[in-house]
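Shown next as structure tokens: one chain only, the form predicted on its own.
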Amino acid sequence: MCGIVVYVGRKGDGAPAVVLEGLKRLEYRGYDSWGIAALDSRGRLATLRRVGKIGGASADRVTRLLGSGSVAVGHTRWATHGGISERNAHPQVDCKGRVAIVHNGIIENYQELKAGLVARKHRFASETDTEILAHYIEEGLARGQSFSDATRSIAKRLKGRSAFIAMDSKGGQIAAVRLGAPLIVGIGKKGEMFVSSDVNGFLERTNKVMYIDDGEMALLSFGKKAQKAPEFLNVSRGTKVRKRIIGIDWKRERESKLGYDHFLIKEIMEQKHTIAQAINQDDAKMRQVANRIKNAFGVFIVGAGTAGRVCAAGEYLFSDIAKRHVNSTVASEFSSYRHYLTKKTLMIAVSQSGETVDLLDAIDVAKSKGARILSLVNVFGSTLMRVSDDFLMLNAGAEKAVASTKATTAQLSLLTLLAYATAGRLKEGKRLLLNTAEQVNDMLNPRYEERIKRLARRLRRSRDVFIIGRGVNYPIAEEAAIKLQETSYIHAHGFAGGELKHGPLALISRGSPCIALVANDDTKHETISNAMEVKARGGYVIGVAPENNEVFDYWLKVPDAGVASPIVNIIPVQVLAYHLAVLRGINPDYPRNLAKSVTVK
């Protein structure tokens, strides 16, 4: 949620336009309005606010406006406090228009703060949290304060996770504070220097980084003052901190849509590929690994949103191949485990982004009773693979898409490999899952997409969809309602086939789509004696199954993959999503109230 880019350079690089492109490569976050500050011609603070998307901003319109200098900061907003409006967009400046700021996350103390500065008659201009920083780094600099210890002031007394930017125009200044929300430095060629909420903001001009920890804040320096590198600090102490360069190594061509309309679909196909790259392991590490979840006291899997639905798989397949108890939960009730961790504790982190607030906050509260952290985690150098003990990458590639797919199935893979390790047959989980991949490369062919398309014509005008599993397709039920929901906004209910008869078989009526998702497994009978329900009421019934059945008003046929049946019952799903989006005038990459990385409670 929410995105940053800073760019520093030299004169007349067009600072302005290399942010608004910075900007676009962040669309995926969800926004919904942005904007850039950057310093005129005569070197005044001069900004641009705007309402929907940045897709269509001209980068010559942008520099007429704003001009081709050096320096400036940019921003897509995902709104919190405050509606959405250009006067609510970033960049927020003080009273004097010198100090301009941008922010992700949310100040939970902000209205404590902001009244000290009405009392002290502080012009307000929106009302957002974010303005609040800029008046009180105003007022420090109005009593002496470097522009540095100003920022450090205000910073000290914010609670909630946030990150934020703050240039002083005429000090030559840049602070990026952050305080637990991730904020990365670029470092460019001849002295550009960048810093963004992701990589992808500035991956196009340079792979080097230097990562700013929480609690600390870089300083980078323009104009008279210019420095060839930034200078990191601690913000509470003010000392200061020594970083290193770090080269990233993520190929661009991933993150293009290579021929296909949107992200979504072409990361779906990728699905081909990414689920062997997912198993490439180190068998040495992966049996490390297995050890530590045998000797653990308590083992929890925790994620949110999708990767949560894929932790609730992850505790059946850990019972079924390991025969081993772990616990799983979404990472926003976690803390109400907490009595129940030691230092015996395992926590399996499980995260695409490596960057979701409820899931670094479980890791808190899960490092305060001394609980060992692994993640299984997409993005190399993310906040959450630095704070854990150990990691495990996904190796899933960029996903743009805001609703994950690729990432899902590279999370099942890996936690049915870590189920065979534990379980001590970790070659035949290998040999399990390569054939996975292969079967499912078989599947995802045109004739394949096209008979999803069909069905997705006849469901286009559906207002409700239902979804039953049964044993590890339960969760997987509940995760196709997601796909369903955040892409075709069409209500989706994902639930046990065997709770039909608790209440939801009432809302079954003539016609009503019902997708049964039957695995060749000791569920098969019942989850088909549950698909009969679900007809006899009139219900239509979708199939997807190794099998067809005459239970099945429409079949999706789908590899026998035995206790990998959720790796290619959910692909389906993900397809049927994206054609219904497209054909009910969705954009399938960008859902509406939607972030791909939820940094914000």
Contents of the next structure:
Amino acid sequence: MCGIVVYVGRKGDGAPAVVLEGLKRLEYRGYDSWGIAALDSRGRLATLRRVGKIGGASADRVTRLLGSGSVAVGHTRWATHGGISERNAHPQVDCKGRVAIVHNGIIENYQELKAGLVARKHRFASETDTEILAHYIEEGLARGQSFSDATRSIAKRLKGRSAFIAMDSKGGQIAAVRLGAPLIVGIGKKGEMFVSSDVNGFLERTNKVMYIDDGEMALLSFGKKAQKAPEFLNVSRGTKVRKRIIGIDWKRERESKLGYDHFLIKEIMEQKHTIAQAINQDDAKMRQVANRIKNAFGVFIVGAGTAGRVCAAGEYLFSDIAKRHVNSTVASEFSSYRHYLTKKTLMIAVSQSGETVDLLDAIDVAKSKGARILSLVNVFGSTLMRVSDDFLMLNAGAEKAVASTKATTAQLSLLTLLAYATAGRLKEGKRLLLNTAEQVNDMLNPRYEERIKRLARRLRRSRDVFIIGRGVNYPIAEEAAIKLQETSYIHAHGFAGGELKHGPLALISRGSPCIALVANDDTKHETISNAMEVKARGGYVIGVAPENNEVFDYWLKVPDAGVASPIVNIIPVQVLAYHLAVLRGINPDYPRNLAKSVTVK
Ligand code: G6P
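What I would like now is the form predicted in complex with ligand G6P, since the data block earlier showed the form predicted on its own; can you produce it?
Complete assembly follows, chain above in first position.
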């Protein structure tokens, strides 16, 4: 979703072009418009706002429009308040054209705050909630407040999770305020400073960071009174906060597509090694975490979107492998369970980005009841990692395509291993999963992809696709539906095989495609029977299974992976989703209306 990149350098550093480069690295998060504010050669604020993709914008053009000064603030916007238009893109400025704002998240009480400004005759140029920040700071400055006090005054009144940057073009200061949405400061060479909502926004240039915590702000100065280092303040008290510079060892991922046409297929293929990476965990740490699970009184596995489906699979995995009851829920529904939470509850939070707002809100609920948080997360330094009591990294490397693939199987692998560790059978779990990783490596060969492509050609004009699974493959059927929906825009519906006869069967007619996810476990025969029920009504049955069966019209062979069947069963559907998108002329990396990291409710 929205992204922020700020650069403060030296004269002639070409700040707008540096910010443009950073914004391009945040493209994968999903957005619909973008903009940059900079100081022109006479020190005046110049802004550029555009609707659409930033990929085509050249550094030369941005430099021509905004100059090559030392300071710039940039933003990619995913519309919430106000339609997708240039006037609603950020930066937003005050009436006097002095203060520029870029902002992530939502100001829940903005209508009430805006009413006061309208009554005091401020002119609004946009429909955004963001713009009120510029006008409030303008008022504070007019009253004689310092820029930092004016910024703090309005920041204290905001409701909802957000982060914003305010730039005072006249006073030579930038405030980076974190109120529940991520912001990180980067320290570059020779006095260069960065701020971004995602470390990828500046990681190309520095890996030295200073974390802004919630309720804090960083003040960066430029121009005549510039100071070499940022200053950190507590927003409500205005007191100084000491910070350390931390070197992060999240190796900058090679972001090129490595010869693939899209990130999605590159990331699908990377599963040849990411499964093994996910389970490459310290045994002592795994045992320690497993003990926490065993000693907890109530365990909840929580995630959103695809991660939410992984959590549901986790419930089956813990039951099957560790004979333990754990509850799973999607993050946005977690607060309904608050009455069952105690200090002995353990929440296992599962997330690729570690920034999904629904999940962070769920953690707030859990923490308010004193529960302990263990997270399984892919992005090092993410908010989730920082607010958790314990964390395990997914080690999947940067995932850029909006549709999650390699992070999904990393999550499934790590949850399976955790279940084994909880059962006191860690070594056995590692052996099984390493074997699965090798099987996936063999499976993902060009002939296999070609076979799936042939199926995609057959399905490309389908209106609906049904997916059935039982046991642990039931949530995987739902995940398969998410993959098909978000990449190919075909209506897809995943459900438990046993539920067919309670409704969905009425939708099956001649040629309706139905994917049956079959595992070599005690659900196998019943899933096959459900596939037969589909076939008897004229449906076209695609079997994802270790063995062929007469009911399958099309068979996609998967290895017999035992309890790791969810990992191997989802992969052919990911490949199918990719090829359907390509055949239907859709960019598989950036589905319409969706975002990689969902930072609004
Ligand atoms: C978005 C992404 C999904 C992801 C979900 C949760 O919807 O498009 O791929 O599963 O958010 O994200 P997280 O980063 O918390 O795993």
